[in-house]
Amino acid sequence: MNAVNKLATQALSVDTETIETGTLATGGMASAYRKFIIKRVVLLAVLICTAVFSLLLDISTGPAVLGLGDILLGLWSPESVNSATQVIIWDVRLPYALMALVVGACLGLGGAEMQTVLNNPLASPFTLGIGSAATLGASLAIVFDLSWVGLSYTYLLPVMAFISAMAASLIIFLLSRTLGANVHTVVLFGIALMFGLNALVGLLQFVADAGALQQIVFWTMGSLARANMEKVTLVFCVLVICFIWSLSHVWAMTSLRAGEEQAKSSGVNVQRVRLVVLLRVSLITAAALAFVGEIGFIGLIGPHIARMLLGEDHRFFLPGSAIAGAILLSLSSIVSKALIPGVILPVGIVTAIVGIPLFISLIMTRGRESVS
């Protein structure tokens, strides 16, 4: 009876450190779960201030001299500046530093859900032809008399570039349904259509005259000089869309980063989920250029340096990659303005300066892991 006794005490002696060890360990998993989400908020808010910082300082920076206290006086009390300085403010330089904020914001949060639904650290919003289709429907109305709509050549422009950027997606759209939406498919679509849709583009431009060939030219190059705040909210409308949208699907993509099979183990309709984020990113992005033309990088560069900073957590990287991209064209816009004194680049010509090598360091990148 005694050595049962024994047995017993011992078996509730071990029984209680396994139930002690397990709460330490519960107790832990759970305080480093909260480190981890309170180190990611604190990381938003940085980036957060760092975008309405650059907003700041992109308001401020043009040929007429405003200092950071008089823009400030200007945007929360109005009637205490001047009446050029108000026009300065909210009618010249606002709404180009706010086009610079949301479309810099819709192309980095394109650049991350290609950049998961694609699994290619080198996809961005241009990799399935959207860019190209935008400048297909642009020269279109450029080269073409096409008054008898009835909109003003202001809303022409933009409206026939999102009719064509959203023609193509629902092109590849039809086609990854038809035949299957797997990554290689996919991509092959959109590198065949990209390079049809800029023959034709080339093709425009060699039947247009020389005023026309010249408005082409200035497309392609990206530029925020025609933004307005009815364009601003437009565009703004369309990513809170999207960028909602988005988060429904946050969890399906996390776990796609782990793996095609991963997340089709978890009970993940993959295919689903790739077209609809592709929808997704074609909306964003053809409202985006519809207005300011190509202005490339920004979508690839944007989601890297959220990842960096934030890891592969969509409930993070997705709102990161969307301020990142904000703040990347956001200081594209101040380096356009400050350059060259007294002229402002298009802000297109910027990011291709910046970007080019940044997007060479990162194929390094690549081919340096893909070796080790």
The other form holds:
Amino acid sequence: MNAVNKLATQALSVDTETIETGTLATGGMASAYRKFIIKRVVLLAVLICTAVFSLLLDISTGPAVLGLGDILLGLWSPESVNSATQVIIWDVRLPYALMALVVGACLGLGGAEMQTVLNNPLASPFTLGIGSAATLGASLAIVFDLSWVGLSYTYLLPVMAFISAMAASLIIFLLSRTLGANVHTVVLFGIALMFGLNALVGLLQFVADAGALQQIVFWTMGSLARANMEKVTLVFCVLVICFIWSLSHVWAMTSLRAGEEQAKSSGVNVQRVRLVVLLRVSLITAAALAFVGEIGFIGLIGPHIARMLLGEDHRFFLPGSAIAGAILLSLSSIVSKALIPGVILPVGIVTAIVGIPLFISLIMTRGRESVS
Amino acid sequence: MSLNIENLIVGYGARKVIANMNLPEIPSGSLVAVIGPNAVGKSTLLKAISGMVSCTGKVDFNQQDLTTLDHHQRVRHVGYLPQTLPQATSLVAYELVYSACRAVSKHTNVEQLELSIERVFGLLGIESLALRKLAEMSGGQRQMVGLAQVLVRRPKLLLLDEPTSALDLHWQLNVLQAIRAEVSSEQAIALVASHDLNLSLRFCDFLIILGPKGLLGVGRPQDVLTPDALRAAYGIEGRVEQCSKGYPVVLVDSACEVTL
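What would you give as the form predicted together with its partner chain, now that the form predicted on its own is on the page?
All chains and molecules follow, beginning with the one already shown.
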């Protein structure tokens, strides 16, 4: 008898539950969805605040001790602090810290788009050899001393890196277009290209003299130290243009997450979206890497963090990945200065050292989720 | 409104999967099952009509040759449900369906779209899945979401490739009833590739039976699904009888000797 009662109460409680969800849905699925995405808007705002905080912390980190108060004062009214502080803030640390944010955002955004159009969570701007191509360009400039073209050395390297990265992307782009841009073709070409380019860089290293070799190695470690406001502005412009451009594909990319066939049957021109996005990712990656050298893992981990926090609606996922990338590189920049006092470690090394454990922990949480 | 297929030829490279298929006119409001064993071109037929693979011949729908339209125009008439389920992603069902609609038409009336999504989720009885992540759903639930994504555009020609392959009995019937209702109310045409002969017999107006040697029969289920057709298509000895409620059912006795 007791058992029957218990069963009856259970059935009753199940009933009320279904009724509740039923009314919720028919009473406005759209408004329920709007409530659902408020959380994401809030999270995005939190991410932006974190990025700003990280920027300030980055500026305050360094050999000369400056408090957060000094920094804010120095940024707000440069005249009210002494000239030494002014120089440290405006000429040394601000470009450096801003470069970290801007480059991080570029790599995060590029990685997110790449992961979506290649339908592969392991894709990043380095997957297709764009990073290796930038290194090859820089190495060529270093080894063959191309200063005769009339550019100063500070700009020759980035220009060569950029041209080389774009050329590599163009090769992938053209090959994919002629052979049908399906995911496997693009990825396989990218991997082949990456190994080929790495071999060429190796060859250059072999023939380079000791000085040039050192410079190439330094480039592959990635460094923010060459930053100035001009370069920051340049990369920032590319970031803004690419971000606005990417907005025209947010719906197509979101629908692509359900699978290529599904998107195609809704009428999305998957191949064209894929090619355009690849072109954009090449542009943004080449621009970012040209000034800082090889900085890995940001383009891989930034999107993963954004995906966990914000889901894969690309209206949130793309800006989220950019900001997550910016925060990651900014934090790496802080660590690179703080780890050994008085020494600035190449930030590419820090992102790898911090990035690998972070990446493994992300994989492990994901693994647990899919098991349960 | 009707569907006419004439001289349809579809092939991958040199291999012709469908060699010169002609179908009698299919009137609007009909639910048609495409049945047959594996690898006889059921999916290929649906893909060719939808434009997912290229074909030659005529596919007249509503006095318009679909093969002359580009992909973007074609999907306005045609709702193709691929056999592959939607991927398990962290998207929730609602935003997947929403984004798929926004991706193709730039100037959507958002309010109208929200209403159509709500209508389709109601039609399929999956309102409670709207805010669930696809990664947390079962295969069957994802299949329902995929179907919702197709139905939301209210296409007049539905091409559904095994829409019930991942579903349990309750949802199989639920889906076929929903498709049946949609076809009747919209005066649409639905072609459904299926492996379930009894479901096809029960719900469909017409059967298209494909065998290893091509088209075996088109027509009313009780007329074309004969022991001979079963033998030619599937290599089985079977019969179609009436159950105690009067519905036709296929009973399979044995596999034939296969001569290769």
